[in-house]
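Presented below, as structure tokens, is a lone chain in the form predicted on its own.
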Amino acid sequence: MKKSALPDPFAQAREAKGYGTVEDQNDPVTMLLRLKDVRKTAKDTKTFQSGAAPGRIVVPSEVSIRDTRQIPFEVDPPMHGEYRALLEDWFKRPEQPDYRESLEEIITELVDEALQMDSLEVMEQFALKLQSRALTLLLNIPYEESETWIGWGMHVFRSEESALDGDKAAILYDYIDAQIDKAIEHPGDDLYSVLLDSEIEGRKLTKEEVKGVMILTFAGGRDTVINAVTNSIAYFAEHPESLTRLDNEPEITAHAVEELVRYFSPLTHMGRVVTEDTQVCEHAAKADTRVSLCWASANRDASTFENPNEIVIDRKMNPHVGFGFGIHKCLGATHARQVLRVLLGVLAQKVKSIDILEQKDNIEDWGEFQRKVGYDSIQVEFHRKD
């Protein structure tokens, strides 16, 4: 098996019964594994709630480390639609030509640096920098602010000892509080200021609501983008023919991005809270229990995807759920797609090959399932095209 491969640990359970279980801080989760069940459940926002206690729909639960509701992620209809309508135009900005040009400058600089180094550790020296610097574009704030976020290290919510670290999370929350206060004192054209000046239901957003949007923007797009970037580089290291093909056929780049997201599924799953006794996968689900929509399993469902455990770089029919599904589909998906499209274009243009020198896999433990989600570290060497 290639070093870049992400095996599917859910296959047997998905085919046999359609679900699995995982214990989570005395609040167990039933994991839904089939694509059809994941989609059906994601659409039923009345029975399967997002607006539970703040942090509860995240797996592992973040109830113990925050009481701020992430918006619109942890809000149900009809208010979800109100918040979403307020935010969508801002989060579509990555489609603008000047946004793409700025992103290309950021990524080109990083690739050029990598080509000049004997080797580099991709997670910290490339993916973290890319994610942080690209985020300044999404927030419309000075590029230099990315150095603060890079300084936080790879993870905001967890440490070496714990999947949830309240002290580390407080760094993000305190930072956001300070930035909101700064925007109140000196309004600008950044996302903080725009939110503070926005109205919903005839009133201005509260500081707590602004904080909820900003926590989601920071936390939701951090590890996911880092994993997607790192896994993509590992893939191209072992499949240089795909990089060559992207250079020769740039028109397939959008297909390639969707396929990489499907295969790598940077976020394993996301929870919902059951509002009434019901059934999922012919399995009883009691009110006030949790289920999770397992994107990673659904994206390997052989009933929908031909050769699901292979990356088909120009896959045409690709109804993946790597960015979620239904009304809660990832608000930052346009930004993430643009990051990957530009990255693939720059790599195809400048890089001949990549060697993996050493790696340490990141294995998530979901009870009966152990899933490789990416890497804790991966050392590579970039080689420039002649």
Contents of the next structure:
Amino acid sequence: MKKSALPDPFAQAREAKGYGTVEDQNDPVTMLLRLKDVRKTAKDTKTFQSGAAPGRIVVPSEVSIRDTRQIPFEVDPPMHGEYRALLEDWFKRPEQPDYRESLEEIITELVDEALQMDSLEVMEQFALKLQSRALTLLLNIPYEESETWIGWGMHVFRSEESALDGDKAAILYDYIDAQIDKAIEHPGDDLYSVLLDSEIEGRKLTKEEVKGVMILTFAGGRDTVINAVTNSIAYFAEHPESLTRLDNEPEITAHAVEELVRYFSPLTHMGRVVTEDTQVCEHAAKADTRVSLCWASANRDASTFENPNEIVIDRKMNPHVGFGFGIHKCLGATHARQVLRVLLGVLAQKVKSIDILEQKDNIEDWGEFQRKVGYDSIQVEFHRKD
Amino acid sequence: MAKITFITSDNETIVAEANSGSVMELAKDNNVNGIDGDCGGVCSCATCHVHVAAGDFDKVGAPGEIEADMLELEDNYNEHSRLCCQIDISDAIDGVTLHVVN
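Now that we've seen the form predicted on its own, could you pull up the form predicted together with its partner chain?
Whole complex next, starting from this chain.
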């Protein structure tokens, strides 16, 4: 097994029965493992709702540590569409040339820095910085603000001891409250101000709604982007030929990014609450219980993907669900794609090879499934091109 | 060379030409409203859904199995639906009209 590999722990259960079960704070979750079931369930927002108690569709559940509803993520139609329409244009900004140029500056600086160091720990010294600095672009706020977020360290939500830590979550929630108050006093052209000035159903968004969008933006795009960036570095360390190929054929970059997202599936799964007694995968699902859409398993479903456990860097047919599926698909996907596309471009241009010196895998515990999602830490050495 | 006519959901008509690539890329290059092509053309995002004009469907052809699996869960799916990232530009599709769904 290569050091950068992310094994598929779901294969046997996916083929044999199509689902698995994970206990979570007395609110167990039936994990759906097959691509077709995941897609179908994601589309059926009536039977499988997101607008349950705030925090309940997240696994592990955040019901005990969060009252604010994340928007539009924890809202069902028709209101979901109203919120989403408000946000779409803003979250498409990463496609603009000047946004891409700013990203290139951020990433080039980090790669140049890495090339000068004897070695570096990728999560803290590269990916966290990249994610935080790139987020200033998405929020349209000064670059310097990223220092605050980098100072929070790796796990605002996830502490070392337990998956859920209310004190850590409060750091983010208090920070966002303060930023919203600041934007009310001094409106600008940042996301906070734009949201505060937005209208829905003929009224202004409330502070609580703005907070709900901002929590989603921070929380949804932190660990996921950090893992995708770090896993990419680990992959290229063991596949320098892919870097060469990307340098020679930059036109395959977009395909490569989709393939990395499929293989890494930075978000393992996301829950839904069942609204009426039904069946999923010939398994009874009772009203007011939880199911989850296991993106990570669906993305290795051999009934759709040839050689699902291999990274085929220019995979052409790739109907993955790494960014989710249906109306709740990742709002930050345009940003994440641009981050990864630029990262691959800069690496291919400047880096000859990368050595992995030491690593500690981050293994998620989902009851019967143990899934490597990335690294707790990974020390590497970058080598520049001649 | 293939000439493609796009008709958007707000009834704008855009005629575009190309020799190669996919129809999705052609639409993006010509700023056809409603064709986002978020995933870059790997049949993952379904943001390039078109209805092929009835008389042109034979020229364009039916979707493959993986594309059909995606399409049948889409809103406004019908028997002329295609994801245009999966339609390659060639002389064979010269002159077709595509109605943009979104």
